[in-house]
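Given next, in structure tokens, is a single chain: the form predicted alone.
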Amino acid sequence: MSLQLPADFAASIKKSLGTAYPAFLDALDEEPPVSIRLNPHKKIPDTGTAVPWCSTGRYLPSRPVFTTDPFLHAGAYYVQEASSMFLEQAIVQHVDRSRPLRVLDVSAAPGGKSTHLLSLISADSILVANEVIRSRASILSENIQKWGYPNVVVTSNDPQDFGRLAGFFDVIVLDAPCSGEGLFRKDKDAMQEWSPRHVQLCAQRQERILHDVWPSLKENGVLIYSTCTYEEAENLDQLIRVTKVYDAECLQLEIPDPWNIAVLKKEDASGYQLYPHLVKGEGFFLGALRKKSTQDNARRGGYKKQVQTPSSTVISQVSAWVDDPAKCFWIQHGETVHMMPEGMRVDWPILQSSLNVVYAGTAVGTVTRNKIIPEHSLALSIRLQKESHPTHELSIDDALQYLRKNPIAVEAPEGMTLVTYGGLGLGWLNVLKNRSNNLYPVNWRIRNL
């Protein structure tokens, strides 16, 4: 064993799991799996062999250099750990997604869980991803952004904010700040900050984002919750406490043996903890609540923020850049013109009234004095209407220059051109008579190659 466990985390972990013990040791001395998660609408060549969970997961058989690949860039996937896509079976088990939903991601950085759920929810549902760390949510946004669904609003708020929304949310998503037990294997730093007072403070922590957000899930409403560690008060305690205090019942997943998924059961609570010398993939825990208690719904009308709306003449040209444009929603936000579903016309009012929006829906484009210039994240839009520019697909190289934000020369006409690679896009070109400008933000921009 290379791996210098801390000492109180040694026997706790070797009292739960018993003569398993010396498996587990070895697993953590094993090179993690790599795996990443589809985007169903970006088709890619599948490479790797499935996850058992995720219907879109792929363990890789080794690990490449992600950021030379422009599918990673397009959104064509996520660099996910697998035993996380395990959020997958609490959603197709108990949530009917039939029918549009409102979501909520509570601490949703850097966008694993929020493009999981993207990709499992119907595409008139909402998700709020929030992250109350204003750098990290700027991450979530790029992410989401590359996803390319327009049905997400990305928010940066304390958990107590969304007091305000009181029963709004079918869905609450927590995968909760923890002492990060699980992640030993991939993160060094996560064992040299543990500690038993460590463990308490964040079981305190989940404690209170449990009591903040609880009152904004509605009346038979499913709350996921999840952790990267194997405490028993960070997980079980955690599913119990709600069950008693908010009148909740914890929800059972069917788990096919074969995934070798511990069933952990204390009390009325029911929990399921994934273990690296079990499965491919790290330590996670996840558990689901219904509420029963009835809960009074989010006030209606009387916001003190106006929706902006663009003018016919800009909603005319921009209609034209996007798939299906008569089932869209147009907002405008100073001079960039944003497309949502139309689903979010009756919740964008209530959304940007109650929060603190960083970015919603699809950036379209810009308005200037006598154009309308694309925006980046239309390129990555899933909602995309390509015929509706010039387009150029770029070899390995043009493309990675492109992401680099260097200059590249291309054969198009003069104006907006989509550079596209594997037929995704990747971004804007504007063509002038004897050069093109990259337009690549500069803040995504790949440093090294």
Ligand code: SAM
Second form
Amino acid sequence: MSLQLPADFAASIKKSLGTAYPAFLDALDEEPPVSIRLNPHKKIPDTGTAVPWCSTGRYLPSRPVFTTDPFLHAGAYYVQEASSMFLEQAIVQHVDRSRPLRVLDVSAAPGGKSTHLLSLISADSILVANEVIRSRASILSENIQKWGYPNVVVTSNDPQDFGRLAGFFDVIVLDAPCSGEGLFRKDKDAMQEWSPRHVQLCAQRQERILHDVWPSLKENGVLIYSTCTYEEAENLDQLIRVTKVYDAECLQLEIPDPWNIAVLKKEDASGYQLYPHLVKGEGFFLGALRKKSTQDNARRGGYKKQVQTPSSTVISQVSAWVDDPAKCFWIQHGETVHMMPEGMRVDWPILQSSLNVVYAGTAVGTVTRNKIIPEHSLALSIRLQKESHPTHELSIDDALQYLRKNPIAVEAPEGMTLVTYGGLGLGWLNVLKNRSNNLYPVNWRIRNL
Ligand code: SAM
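Right, the form predicted alone is done, so what does the form predicted in complex with S-adenosylmethionine (SAM) look like?
What follows is the entire complex, opening with the chain shown before.
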């Protein structure tokens, strides 16, 4: 056994796993499986083998150099650990997706669960992807823009700020900060940080976050709680406490036997634990709760911020750049015009007045004195009207040069050209008479190939 587990952790997991402990240790010595989740709106050749609990999850036979794959930068897939894709089962089995939903991902960076949720909810639903740490919210925003869906608002708020949105959300996902025991095989730092005291602090923080966000869940709404740890105090005990303190019931999931997912029960609560010796994935825990009634008065304040909308001339120009413009709601933030689904007309004034918005909908264009310049996120959008601009398909070499923000020579008419790889938008190139300007965002460029 090469991995030196913290002694206290080893003793407690040995006790809880009993005869399965040697198999658990063996699994920690194996190479972690490699998995991706495909973007249903950005088709690439399907590859790998299916992750049983996730319709778009795929195991890859080995780890490619993801950075040098333009499809990753085009948002065609997200590199995600397979166990955490189990979230799909809670949504599919307990959420009515036939009606528009308001969904909150409380701790969303870097965006694994949020991009997954966007693939699962309907186009007229909305996701608020929140991350309290501002620098991590930027990474979240980048990954959300690459995924290309317009029905999303990225925010950077402390969980307690969601108290301003009493009874607002149909679904809340709390993928909580935790002691990270399930990631020891992949993340040696998590092992360094581990201590019984750290577990205790994590449990206290989880309790506080649950307390803070619970009022913003609607009556009959579903809260999905997950961690990547094995600690009962951070997992089942959190579910039990919610059912005791608030009016909530713990929901059960149907799990086919071959999936090898352990069903944990304590008092009236059920939780689902994925172990690395039983599944092809890391350690992951998930439970789901339904709110039976609201104890809070769902009163929200007035919405102080005015909604800025673009002029009709601007709207008529940018409408040509997106599919189905009749189903869009347009806002203007500074010089930038953003597109959102029509249903956001009601929710946007509430969200922009209550939360610190980092990014919203799809940024479509920037209005200058005499023209509108397409925004980078439009190039990545699943709603881009491809015929609206000249398109130039890049070779793999040119695509990588483009993603490094190096100059590339293309033969295309002068003006803004959408560059694609495998038919998927990567960004914009401003073609001039004798050269072209590579408009790839400087902060997103590939630094080392
Ligand atoms: N859901 C993300 C995904 O699938 O990509 C992973 C989330 S990670 C397990 C937990 C997140 O909680 C981190 O992004 C971390 O910054 C955030 N976090 C840390 N402290 C927090 C707090 N006090 N309240 C809410 N979130 C917090």
